[in-house]
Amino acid sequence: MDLQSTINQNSSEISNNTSLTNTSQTDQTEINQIESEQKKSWTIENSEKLYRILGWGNPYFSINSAGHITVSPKGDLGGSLDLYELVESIKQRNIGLPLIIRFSDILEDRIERLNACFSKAIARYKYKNIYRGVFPVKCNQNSQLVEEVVKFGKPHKFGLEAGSKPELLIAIATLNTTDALIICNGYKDREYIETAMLAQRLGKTPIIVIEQVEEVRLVIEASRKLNIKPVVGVRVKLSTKGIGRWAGTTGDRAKFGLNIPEIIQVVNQLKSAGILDSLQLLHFHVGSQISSISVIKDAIREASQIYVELAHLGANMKYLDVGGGLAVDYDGSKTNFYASKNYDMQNYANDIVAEVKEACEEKKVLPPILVSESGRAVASHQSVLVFDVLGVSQVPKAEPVVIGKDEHLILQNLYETYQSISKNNYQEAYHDAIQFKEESISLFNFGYLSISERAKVEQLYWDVFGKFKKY
């Protein structure tokens, strides 16, 4: 919680556990002086840089002059609180750790930012339609959070996405915003589809997204049984592949959605049933936490072409749902690393609006209402998990390693590397140490190195890295 204290503690642990062995008293004194200077020179700025808090935390989290994390629930609008002091005050009320602290103002700010970015992009590109976001209930089913999403999203007609029957019931019961969408995804049986259609009589705006060809028949039968004309969408499997942990569930072999021949089949079935005008939405999803903007561009470009072609086939197209994927920069590196992203929210909105506008103008199709299912980007920042540190992982402590001439060759080589380290060869010594460590594991696995010898190798390996600190 107190980052400055944590850094000082960690520095102390590292210096205590990586001290040089088999060195002269003079060398040891020099190392101690260097470590002492490092401790004295540590600043708040060093902490910010090490933990990249200005990368992942901006504009909600930072460090104050006391070395404590601060939270600014209103973001750039000002006002902050000391998280350390907050937790201490909570503990005085006999509330122990761990605990989750939620900042509803951050949730409100995230919804405001998302809608503001799309509004700015729509104005910039003179896009002739609007944006309607939805929050995926599966992202966080906490009742308070879902209710707050509805509350804060009301000025923007922010809706909900349901991926199952229970989530659909949550959406119907919670969402009381006129014209806000309920996007109905996931597996759908007859009861799910009928429930979604009946929600229209309650003043809701459900859109049933067809993900399996078999669902078309259920939609048609339910429509005739209930005498309700549904609003239907199709989820397409794009050839564009996602990136990161969920890349394997995207592209042509994605688990969910329809390929192009299946979409044509759905269009023909709806046309034969006389309700082709019920087909109003195209949906796609190229994965969660899309870290590279190029993937988003490729996906929206392909989806835009499919959208305009469906309009030309006679479907009453009105919505384009770009799914989720808007990433969160968890590590603050602002790269396409899977735990980061190389774009911001405004870049995301700009690229979507620009690509859809270009495709629609070229094919002379009215631009759709843009829909996104940004759950992670909306909800990730609004809660903080606080817990006690129960233990730490330390560099092994041991007496200085003494290597004799009769020791195993791998030990002699590593010891020679240790002794020969200087400012002129420390990079070479670094690679040699890693190589000898890997060779020792291989020798141990095949029975050519005893466990005591392996222990010496590992201790000497850490001694080598301790000596590197001098340079």
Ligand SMILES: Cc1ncc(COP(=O)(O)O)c(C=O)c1O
Second form
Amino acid sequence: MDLQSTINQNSSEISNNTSLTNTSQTDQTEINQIESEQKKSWTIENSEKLYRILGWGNPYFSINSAGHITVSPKGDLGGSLDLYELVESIKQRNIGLPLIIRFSDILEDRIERLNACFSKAIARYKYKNIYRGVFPVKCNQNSQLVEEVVKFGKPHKFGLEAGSKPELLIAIATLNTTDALIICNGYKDREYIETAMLAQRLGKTPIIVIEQVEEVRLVIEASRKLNIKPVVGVRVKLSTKGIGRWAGTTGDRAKFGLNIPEIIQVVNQLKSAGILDSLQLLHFHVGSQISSISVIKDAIREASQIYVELAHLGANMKYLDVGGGLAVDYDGSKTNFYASKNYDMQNYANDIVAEVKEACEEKKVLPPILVSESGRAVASHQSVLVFDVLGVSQVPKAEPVVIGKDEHLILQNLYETYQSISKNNYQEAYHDAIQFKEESISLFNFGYLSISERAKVEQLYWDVFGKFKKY
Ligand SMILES: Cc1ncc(COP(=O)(O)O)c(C=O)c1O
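In place of the form predicted on its own, the structure of the form predicted together with this ligand is requested.
Below is the entire complex, every chain and molecule, led by the chain shown above.
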């Protein structure tokens, strides 16, 4: 939080990391010079670059001239506060760290932005329907946050997504916005389904999303028992695979949702029960934190085709729910790295609107109300965890490594790599050092390297990296 102390800490890491114990005199002098220049010239701008705060923090977090983090809760609308000073004043009230500070204005701004992006895209493409977002309660079940999502979302009829029975109860109790949707996802038993249907009588708009074929029978039975016509959706397992950490939970082998033959089975069962017109929504979710826009486009394209086909099969299609996935650029690199994203919120909304519009126009189907279930994009920025730095982990300092001719071959090889590092070969040396280190672990695991030899390998390995700092 206090960037000046981060800077100091960083400088000490620089000095520790470069403890080249077996370096020649000239090398050592040169390295000392570099270290002292790095220390002297370390600035707030260096910190900004290193931590990319303007990448991930924009427009809410920044650094001021004192080296403190500032928060602009209203984003571009102006006004900011010094987070360091805020924490100091909280501490004076005898409230200690760690602390979670929530900025409700940021939450409001995120909801406004999401809705504004869809409105802009709808206007740009002359899309003939509306956007109705929902917030997935599972992404942050804090009651103050859920209540604020409802409050700030009211002008946009922003709803809630429930992923379980308790979340459904939260949604029914909290969401008091007329016409805002309650998307009922997750595992469903009879109680869940009946509760969702009864919510209609309370003036809510629940949509029961079928994720397992068995749930259709429960829906049909509950509908007859309660004499309520439900609004039903189906969650499809798209062939389009996600990307990043959650890629494995998507595609043909995904745990959640129905494959195409199962969707046809659901259509037939609803038709036989005389309630095919209850089927109004298609939902998919190709994973969270989708870092690449091309994955989002592919998923929308596939889902749009399924949507129009369902309409042609006689379902009363009205909603297309694109799930979550809208990513947050945690590392600020604006790439498709899993902790980043190579698109912004407007690109996301534009691609959804444009793809759905094209598919519907081609197949002469009315365009759906677009629903999205953005969790992290809505709720990640609004809370800050502040804690004390209790310690710093550093590369271990050790005695100079002396490698004799009779030492283990792996040590001699790594030592040679270390000695021969130059401007021309440092990349090769980097790969060699990694390879020797991995080999040394295998040798150790099979009992061919003693613990003292392994210690020398590890020390030399860090020395190699210290030497790279020159280049
Ligand atoms: C069905 C469903 N919808 C929405 C989300 C929220 O995803 P995100 O946080 O990427 O917006 C999730 C999270 O995994 C989910 O499983």
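Numbering follows the first chain given and starts at 1. Between two forms, the rigid core is defined as the largest C-alpha subset superposing within 1.5 Å. What you are looking at is a predicted structure, and each value in this text was computed from that prediction instead of being measured.
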| item | value |
| --- | --- |
| Phe436 C-alpha moves between the two forms by 2 Å or more, core aligned | yes |
| Large Cα move at Ile53 between the two forms, threshold 2 Å, rigid core | no |
| Threshold 2 Å Cα movement between the two forms for Asn413, core superposed | yes |
